[in-house]
Amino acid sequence: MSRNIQKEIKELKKRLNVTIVAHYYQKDEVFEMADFSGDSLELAKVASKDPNPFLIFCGVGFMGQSVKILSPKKRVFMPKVACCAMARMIDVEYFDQNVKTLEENGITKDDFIPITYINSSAEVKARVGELGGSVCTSSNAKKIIEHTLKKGKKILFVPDHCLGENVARDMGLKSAIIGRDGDIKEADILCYNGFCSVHQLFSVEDIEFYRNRYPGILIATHPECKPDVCAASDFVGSTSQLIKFIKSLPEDQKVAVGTEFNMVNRLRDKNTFILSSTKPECPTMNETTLQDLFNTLKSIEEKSYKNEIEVDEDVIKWAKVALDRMMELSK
């Protein structure tokens, strides 16, 4: 059955001039159908410049929105408009509540510049753009933060406090989580209290287990992991950086990786372990199926256009400002 539907998908996308892109966390069966695969930044760049009139993005909602923001005239579809759990932790109302909390503690809008992780809605990106801020990804967060700090202001970092704290530690800066931990008046990076539920699964105990069992093993983790896990790791990097690091290792070098299951599972055939006793599989990334992909292609063929991504023009205007700032700084 899967072979038949795969064949039909390939025929449809060729006949309809459709490009399919897939995030690394997608299921293998969907991942294998993609013309391009990558992390959030890679796919945003590739997809926004792709010449085909139709693009199908296999991922979660904010990713499809990002492509639409960067290329408003492109018709963008998603087989399943799944929502990233982290992105759902913040909306414009919560963003404004945190700004109010800062103001109540003597930190005005003139005292900080916001940066939003790309794992956020178009509306949050727009608010950040309006306030003079930028988007970042896990691969360029340090670079974006370094540039922003040159303006002599604090940074309001949303929504992932782990990424914000880990970058702060790496740069020798002070961080605080608004309404939870640390002194926001003393902190350089003010973190919103959001997180990735998948990357919260990894623990220092997991690291100790693997180091005791396999002396000499390396630990590589994603910066969405908890700060104590990243501090105990041998390498911390984004999805694309993890892939590059692990592929550079000698074949006999054992490595335990703290990130999403599907990506780790296809990295290397030998000596690569998942840093958890629990399967770290992103539930929303794994909602997309081959049938969903086929149905979306058929809807393009039939001109019923299922799951087309639309973003309000005013939201596009300001969200694009924030994304363009990131793109410029990522060159």
Ligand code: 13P
The other form holds:
Amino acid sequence: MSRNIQKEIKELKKRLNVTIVAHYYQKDEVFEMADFSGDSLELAKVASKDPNPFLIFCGVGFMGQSVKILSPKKRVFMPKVACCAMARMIDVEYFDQNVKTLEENGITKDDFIPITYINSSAEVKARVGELGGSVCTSSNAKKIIEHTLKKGKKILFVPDHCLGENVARDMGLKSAIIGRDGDIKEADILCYNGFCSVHQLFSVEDIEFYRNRYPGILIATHPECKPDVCAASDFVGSTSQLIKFIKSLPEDQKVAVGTEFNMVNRLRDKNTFILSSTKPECPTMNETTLQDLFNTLKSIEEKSYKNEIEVDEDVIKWAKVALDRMMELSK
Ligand code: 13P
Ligand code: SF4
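What would you give as the form predicted together with the ligand, now that the form predicted on its own is on the page?
So here's everything in the complex, that chain up top.
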């Protein structure tokens, strides 16, 4: 059954001039259908510049939306429009509430520049763009923060407090979580209280377990993991950076990896462990099936265009400013 679907998917995408891109966290059978794969930044770059008029993005909602914003004329489809749980933790109202909290503490809009992780809605990106800020991904967060700090202001970082705190520690800066931890007046990076529940699964105890069991093992984690976990890791990086690091290791070097299951599972045949006793599966990434991908292609063929990504022009205007600022710094 699935072999037939895969063959039909390949024929349809060729005949209809459709490009398929997939994030590493997609199920294997979906991932195998992609023309391109990569981390969030690489996929946004490659997909927005792709010459085909139709693009199918196998990933989570903010990824397809970002391509539509960067390249508004392109017709972007998602087999499942599943929203990243972290992106859902913030909307414009919550964003504005945090700005108000800062104001109540004497930190005005003139005192900070906002940066939003790409794992956020188009509306949040638009608000950030309007306030003079930009988007970042896990692979360029440090570069974007470094550049933004040159303007001599604090940074309001949304929605992932772990990424914000991890970059702050890496750069020797002070961070605080608004309404939760730390001194916002002292902090250089003011983090919104959002997080990825999948990456919260990894703990320092897991690291100790692997280090005791396999002396010499390396620990590689994604920067959405908790700050104490990243601090205790040997390597921290985006999905693509993790893959590059792990593939460069000698075959007999053991490594335990703190990120989503599907990606870690297809990395290496041997000596690669998942850094958690609980399977770290991203529920929304795992929603996309081969059948969904096939249905999307069929809907393009039949011109019924199911699951096409649309973003309001007003939202695109400022969200594009925020995304373009990031792209300019990521050349
Ligand atoms: P990357 O940009 O590193 O691929 O991360 C995307 C993501 O959602 C990780 O949870
Ligand atoms: Fe969102 Fe976490 Fe899933 Fe990444 S792993 S898409 S941050 S919920």
